[in-house]
2 protein chains.
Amino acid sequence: MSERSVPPILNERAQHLLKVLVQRFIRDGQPVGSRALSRASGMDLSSATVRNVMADLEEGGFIRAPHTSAGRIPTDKGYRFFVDSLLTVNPLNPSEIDRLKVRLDDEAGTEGLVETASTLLSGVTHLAGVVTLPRRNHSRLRHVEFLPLSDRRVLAILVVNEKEVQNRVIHTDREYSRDQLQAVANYLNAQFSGRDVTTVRETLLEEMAAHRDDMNELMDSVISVASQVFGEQEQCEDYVLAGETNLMTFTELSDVEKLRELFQAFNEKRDILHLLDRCLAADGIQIFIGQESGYRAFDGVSLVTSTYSVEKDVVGVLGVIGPTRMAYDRVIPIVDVTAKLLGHALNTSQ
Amino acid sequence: MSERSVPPILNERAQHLLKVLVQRFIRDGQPVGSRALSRASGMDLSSATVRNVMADLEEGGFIRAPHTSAGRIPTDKGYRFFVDSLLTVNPLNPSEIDRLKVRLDDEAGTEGLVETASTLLSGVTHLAGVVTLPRRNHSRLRHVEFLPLSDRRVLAILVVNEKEVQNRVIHTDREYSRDQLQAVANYLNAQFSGRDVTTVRETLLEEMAAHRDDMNELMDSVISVASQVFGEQEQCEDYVLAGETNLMTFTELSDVEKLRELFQAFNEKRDILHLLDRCLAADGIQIFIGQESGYRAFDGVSLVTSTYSVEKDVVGVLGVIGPTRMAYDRVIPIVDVTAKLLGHALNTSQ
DNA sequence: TTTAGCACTCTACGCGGTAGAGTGCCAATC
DNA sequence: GATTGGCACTCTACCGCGTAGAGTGCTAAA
């Protein structure tokens, strides 16, 4: 066999080929076909050549035939080629980023912040929009307030990072009448405001193990109490979507049956979380095509995504949501700088 | 003309027919032919007969033919005939009914609880749930607390009805120290713990109008910062959907044009909660099939929808959305023993 | 290595014919 | 006068067929 099979790496042409091809499928949404790619090219060559070289980009896998005799498509491979080698991002017109700026920056409190941006993300792509709530791990806290319910069970209220409200019912394990929480109230204020939640943790816990003997009734209570209300915090992990509704006007998702999986997996959230986990793991932008998530739902769809930060500590996940078939130069700028626009607009507002 | 033209009322014959049609269509989804009717009718008419009668009922508008050659299918309005005038609901099997309550009793909290009850819902119908959240009018100051922000903005936090808390922010025309806010807030709590919020907002007017040159400086603190306070609480309507993905395997909303108008409907929020609160201010079941709403979107969708109350007072409307062609005998008492039995939990939870 | 040419394949579309379901009407019947 | 059998008619769904158009793969020549 004197012709090597597959090339290991694709030349020049060859790329500039598939990257013509992507471009035009993304654009028009139709199968590539020689001739086309002969002339959009722009490289004076011969259709029949054009076609040989698609022959190589099939047997590659970059890109297939829907039947026979239609054009070229890319696959995930070749999608994935295209994004990583091949391609030039436009970078976002300064007046667009203020737009997005204003809008942001304009809203308060961190509910509407998140789900603005995800608003924005969508309108903006005209794609589904998605980010996930801020997860800090570094919460200060300035005040705890305690409230006896019925049946040993007490109402706790956090206030943390200056005016972020929690609650939580804890169950005691014997009755405290309202001045006696009020004594482990002012003990926890005074000793613990400002401090790192995690750090009043900590120091709770080392003083549990240092006086356990010999503890007068005051702090028998606050250990008590205190550690259910600092335990550790189930991070409540969720993320808001919006303009999933988008998607729907897709020709290549307009399958019900595809449409309905991938909303079924919007609402279970699990696998999405676990897909913008591994996103938040990896900083900076992140990209899924299609089946590379390895969920089923997500054949035809890709996710783009950035982390973003409050004080250089990353504390979640933006993104798009959209047919693989998407305008990676015009979405990828957009969700980088959505994100860092977030970013900006968390640690002004706290 | 001898004949009288459109029968006022439909006689007894015609009303069984019109049943039994419905009934069919609901069952298999395929348009009713006179044949199979006259032998699923169990009256002994020749499918000639029930033709005439057919036509009858299709002149009066309640039935239509897709085409000329296809059998009969119902109508919005003659769904409604046969939703007001004949249908026969089968009550809920009690062992249904306690598999419901307890799922119901076993979720606490008021958020969770309306979660569980759209799944629930959505689940047992399979079908999409709807719960509004509830919204009480009668609640109980239990205590307030304030906290200084910065920039004359004070962060309040109020417990009312044993264990809710809602915190807002309020700008205030002075700058007030941490003390001062604790003896704003120590009075408010002496004063009007155990109090409904609406007497304490009344009260307050009154003392401001009563006491407007005389105040001394507590007071007047009291009256500026409680009237932000305790001012009207945008209600924050909203509701919980569950299921909106059962609707995507129904054939005849497999129009993806038409589930994208749903579904956005769903997503806007406006139309449903305009249409939530039609049924709130009328006690009881209610339904509306198809185009009654008004709304586009709800072209071949019904909802049906039952108020739930806490205490006598109705709080919440909950329900279920599907195709017109849902098997109202089952979804009816689904919908309306949920709804109690959310009430009833909402009721011992609180 | 590139290219022109050509046979081949596959889809989309329109046409015609058929089977099947169901209707509407009319005249006969109870 | 209500009911019924009969019959012509209509419409859909389906199948097979032929055609136009797009695009391919292969081969032989440049």
Given for the second form:
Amino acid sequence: MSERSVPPILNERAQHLLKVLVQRFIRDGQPVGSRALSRASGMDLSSATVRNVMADLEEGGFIRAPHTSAGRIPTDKGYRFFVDSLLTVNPLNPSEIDRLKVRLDDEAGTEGLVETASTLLSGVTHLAGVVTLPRRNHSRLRHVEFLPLSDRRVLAILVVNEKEVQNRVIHTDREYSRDQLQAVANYLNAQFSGRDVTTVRETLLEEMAAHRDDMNELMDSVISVASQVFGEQEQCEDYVLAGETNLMTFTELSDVEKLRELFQAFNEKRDILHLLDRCLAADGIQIFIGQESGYRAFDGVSLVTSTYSVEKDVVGVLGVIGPTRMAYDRVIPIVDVTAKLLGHALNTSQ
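For the form predicted alone instead of the form predicted together with a further copy of the same chain, what are the coordinates?
Shown next is a single chain and nothing more.
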């Protein structure tokens, strides 16, 4: 599940008590004292024995004492050990999967599916759902048309991946007649239909570099117009975020300064996109707990992600953002199944 697992330095009793403490804190959000832990553990242990184990756990950095309480709460290290070594994740039952599947309508188009998946993750977990848009290099060009507009503008109409239609207005360095634009479109459709959009862009750049001095008028028009259209495909990746206001309901995230910092990170997107990009190269569920993300805005926050694929190619990441005391046993299978369903829906919609 993660490459950041903690060596199993705790004995069986300490592991059990840590597991119970983490589960109680996730459920109630209140520090757990030795007496409550002793009762909840189901083990025949005195409060003094439990206090000694808790002292060892605290010394090892797995739990800590809040300033105003005699109880203990998990640290990031404690959550990490819990997730990697103690957590039991039960798969979703068929009826739950069906309810998720019916929400992802494969007729909604790519962006519609991404928005639905993000809203779905948020609604089911009552946390924040995040889904990156599929990487552009997966798009395959099916057909392109150009229509002349006023003021040296051209409307480009692209059909990619069979059903997805993209319209964009580009600004050219000179006026083009309808016939000239038709000739450009005919050339591109003949040469590049069915090919990856990134390949189209790279080929055009190569053509520009190799034949700039001796290009005929048609090729000059093709390069001038098409390089703008397909160059825009290389825009920065983006993501859809839903349910971020759910995070305001958690006491540990309700501090005004903490919320301001977190929501600023959401708005600027750079740090989250960098974090999600790190998940693209990893298989299966990835979990960043608190300071593991490397960004101060995510202290006290966990991110549970999974990649999703189209035609066996990983094209994006989806996940759930919430407090470190989120119900990992519940969130993990929801993220895992939603990623698979989104990939299936995108495959169907191609």
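Here the structure is a predicted model, which means the values were calculated and not measured. The term rigid core refers to the maximal set of C-alpha atoms that superpose within 1.5 Å between the two forms. Positions refer to the first chain, counted from 1.
Taking the rigid core as fixed, one finds a CA shift for Arg153 of 2 Å or more between these two forms. Comparing the forms between these two forms on their rigid core, the Cα displacement of Thr172 reaches 2 Å or more. Once both forms are fitted on their rigid core, the CA atom of Ala265 lies less than 2 Å apart between these two forms.
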